[in-house]
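The chain below stands alone and is given as structure tokens, in the form predicted on its own.
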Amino acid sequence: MVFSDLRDYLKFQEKNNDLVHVTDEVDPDLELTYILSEEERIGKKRTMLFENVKNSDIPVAGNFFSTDQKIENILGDKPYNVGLRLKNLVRIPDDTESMISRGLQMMKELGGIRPKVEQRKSSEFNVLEKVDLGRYPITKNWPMDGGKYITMPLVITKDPVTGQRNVGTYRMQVFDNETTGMHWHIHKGGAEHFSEYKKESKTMDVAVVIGTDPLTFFSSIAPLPNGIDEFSFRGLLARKSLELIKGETVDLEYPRNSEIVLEGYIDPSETRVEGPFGDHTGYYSLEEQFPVFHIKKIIEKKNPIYMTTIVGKLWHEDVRIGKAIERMFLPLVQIQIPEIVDMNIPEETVVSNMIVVSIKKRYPGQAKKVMFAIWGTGQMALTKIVVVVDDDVDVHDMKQVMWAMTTRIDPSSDVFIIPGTPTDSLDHPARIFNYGSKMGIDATRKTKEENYNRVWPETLKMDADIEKKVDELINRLGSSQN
């Protein structure tokens, strides 16, 4: 179902028995997100209304999609069959359809998927007198932390040239009450638009939302590719276009159900320190120099809720939104990449440091041909390691993918290290910030043609006839006990 704004998706988690009110006094400083850390950990999951936040008279909600059903919820169906339809959209006709009805129903599918813009009602929102980010419950998450960091903003940016939008989500670590940190990573559209700006020596328009609904905010991290604007991609999983308003002081639209809208600018010749910063990776990620965003006015709904959220161990809810994102986007890596029958990234390596893929090998090399692929194919070329597998191997079974590349390996020559390549700007083992190296692992039967000069083993596989017999026997003995 598609969510109005935040409010209304907490309505739901209420009504479904999955909203907690917390009325016990909570500290921002480090006590809050270990609470919703926490209630990820010991596996409840359940999201959670803060109402009484020291210092701030502004409740918290979180832990929007720490389950795989509440993504499902937020998505309208599975990740897997959302991805199909998205698949579905981009295919050439068939053999039973003619160019023409392919259209229409193209035409049908993309119909108003494009965002309104609307006149705002003054009576929506409060213009803040003076830009106080103090007035927030603004999270600190872990104790080294540089300070308070906006976990869960929506960042809205202009190219200068083409004036495409670019919706994304990058961390804001607070400097004072009218300054943040934009930590922006170099391959990111924000980042890709900052550079722009640069060039030409320009003042850059930001608008960031705090708190909007989840879907929306879901559309803001999915790795699209350039081009493709965030609030019509969520327009297109909601088949209902989303309603923006124009800025007040920038030349930007933002979501008309925004809890929070900050107003600001970046001076791209201005930097400043920002980190370090507990994160998803398990680390600290570090110090490092990035852009400062500069608040020229806050705009707030009526008695707006703070949105928040928590990352650095695996069982936060960005590994769910990682899943998720790896399931919708299979069908469409599939047509780029045919021979893949499935994709696993797994949680164990924070959703971004490994890629496991089957294939239908047919031909030597092929394998490594896939590798490259996929280190070609938008944000998964920041991938480190890619390890490929036969068909019959279940890449979401970590134990048959560890069989796999013990068993149908030789490292001298099924062990590929790649040197000179980008890397994730959280990736702190990279001798060089952004650019280290790649490692791909050929988990596959090897072949003449692959200078395997052996008769390579069958693997262990008993009888189908005697497989039925003995599950027959072993349900009949079931039933007998019982």
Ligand SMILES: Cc1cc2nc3c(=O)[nH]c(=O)nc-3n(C[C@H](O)[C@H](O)[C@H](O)COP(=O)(O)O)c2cc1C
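Definition used throughout: the rigid core is the maximal C-alpha set that superposes within 1.5 Å between two forms. The structure presented is a predicted model; accordingly, all values stated were derived computationally and were not measured. Residue numbers count along the first chain shown, from 1. Compared with the form predicted together with the ligand:
- Comparing the forms between these two forms, the C-alpha position of residue 21 differs by less than 2 angstroms, with the core used for superposition.
- Once the cores line up, the CA of residue 11 ends up less than 2 angstroms apart between these two forms.
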Second form
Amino acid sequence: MVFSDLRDYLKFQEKNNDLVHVTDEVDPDLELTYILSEEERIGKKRTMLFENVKNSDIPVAGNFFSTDQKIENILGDKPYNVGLRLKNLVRIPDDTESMISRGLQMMKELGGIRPKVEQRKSSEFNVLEKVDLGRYPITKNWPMDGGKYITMPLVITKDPVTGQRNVGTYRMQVFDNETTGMHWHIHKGGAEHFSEYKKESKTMDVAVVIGTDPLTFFSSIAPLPNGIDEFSFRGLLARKSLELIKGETVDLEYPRNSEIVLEGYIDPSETRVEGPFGDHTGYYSLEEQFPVFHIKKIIEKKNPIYMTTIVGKLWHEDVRIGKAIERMFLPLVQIQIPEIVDMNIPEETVVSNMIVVSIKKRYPGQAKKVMFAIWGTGQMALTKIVVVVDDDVDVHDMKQVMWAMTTRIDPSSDVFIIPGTPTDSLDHPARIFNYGSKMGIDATRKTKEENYNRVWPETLKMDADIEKKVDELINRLGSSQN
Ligand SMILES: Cc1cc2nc3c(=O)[nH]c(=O)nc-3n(C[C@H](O)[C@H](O)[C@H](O)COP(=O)(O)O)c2cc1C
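Which structure goes with the form predicted together with the ligand, now that we have seen the form predicted on its own?
Entire complex below, previous chain first.
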């Protein structure tokens, strides 16, 4: 099901009895997002609409992606199935398939994905007289946060040379009623555009959307290679093109279904200290220099709804989003690294700290080859620790993973440390911001060619006929005791 906008999604949640209207007065300073957090921690995880927010007339919605079922509703299918569909797009037809039917299939998939730029209707939006972020219920999430942060923005920029659009979600710290920080990590699409503007000493147009349909939001956080337009990707996922409208004061387009749009610019010569911020690592991310966003115009839907989230301690919705991305992108990763059977980004290790992959190992050194491929692929390149296991290990069962990690390695030969690599900007143990090291653990069975000159032991397995006989016996014993 494709939701036309945020309100359409909230209506759907209401029908599903999965929306709570909070009518008590709630303070956006620490209280509001902590309610979202507790709702998630205790396992209820309902979407919430705060209708009485202190010092603002604007309601706040949160917990859109807090369960796998919600994400499936938003994507219209299980993330892994969506990934298989994406993989099918790059499949070369085999001899048995007619080229015409393959061509028709591709036309159906790709026909309408490009966003359509439409005329703005004057009745649709209010263009505010004055820029004043003070009127929004922007939240402060954790006590030592450096201030209030816009946590679910879609930041839209264009490459000054190619005109290619990028849409990414990067938190924005409120500095005053007209300026915010722009916390795009150096490896991300927005930062790449920024470096192009910096080279040319040109001011950069930026549009920021707060509140849109959840599939468009999901597309902005999907780790797409730079150069792939997130709004077209959204069209591909929805099988329906997204309607855009032109900005008032910026040479950029944004979704017609936006709730609030901030139009403005970044001067590439200006930076300011941003942070700290209670982040998805479970720590406050450190203060660092980031660009400053100056707002020129604010455009709103009538009676806008503000969209927010909290991250921080393993049970928040970003963990579910991370899992969905892992499942959705597995089939695509397998195109490039075909020996990967399965992959797990363990929830406990917080997104870019660790990936466990199982492989069908065929030749010596293959585990290392897979590690380097992961460190060379998109945002997976920021992964700190890669663990490679054989395909008899279920990567989603951390007991099995720990068993392989301890019984299939000799540390001096099978653990590799690679210094001088890019790291995730949130990797605080790195001695230098954005620059640190990697660890690879080859927990596959070793072969003679890999200098293992002993006989690798067989793993324990019972004979199939004994297994069957004993299972039957146990079943019988079970029923006679009941
Ligand atoms: C709630 C949330 C907040 C995020 N905040 C940031 C952020 O502040 N900076 C950042 O670089 N990435 C952040 N991300 C991750 C990016 O949105 C993600 O890496 C995305 O793929 C970036 O898009 P890009 O490749 O077009 O730059 C956040 C993700 C989520 C779900």
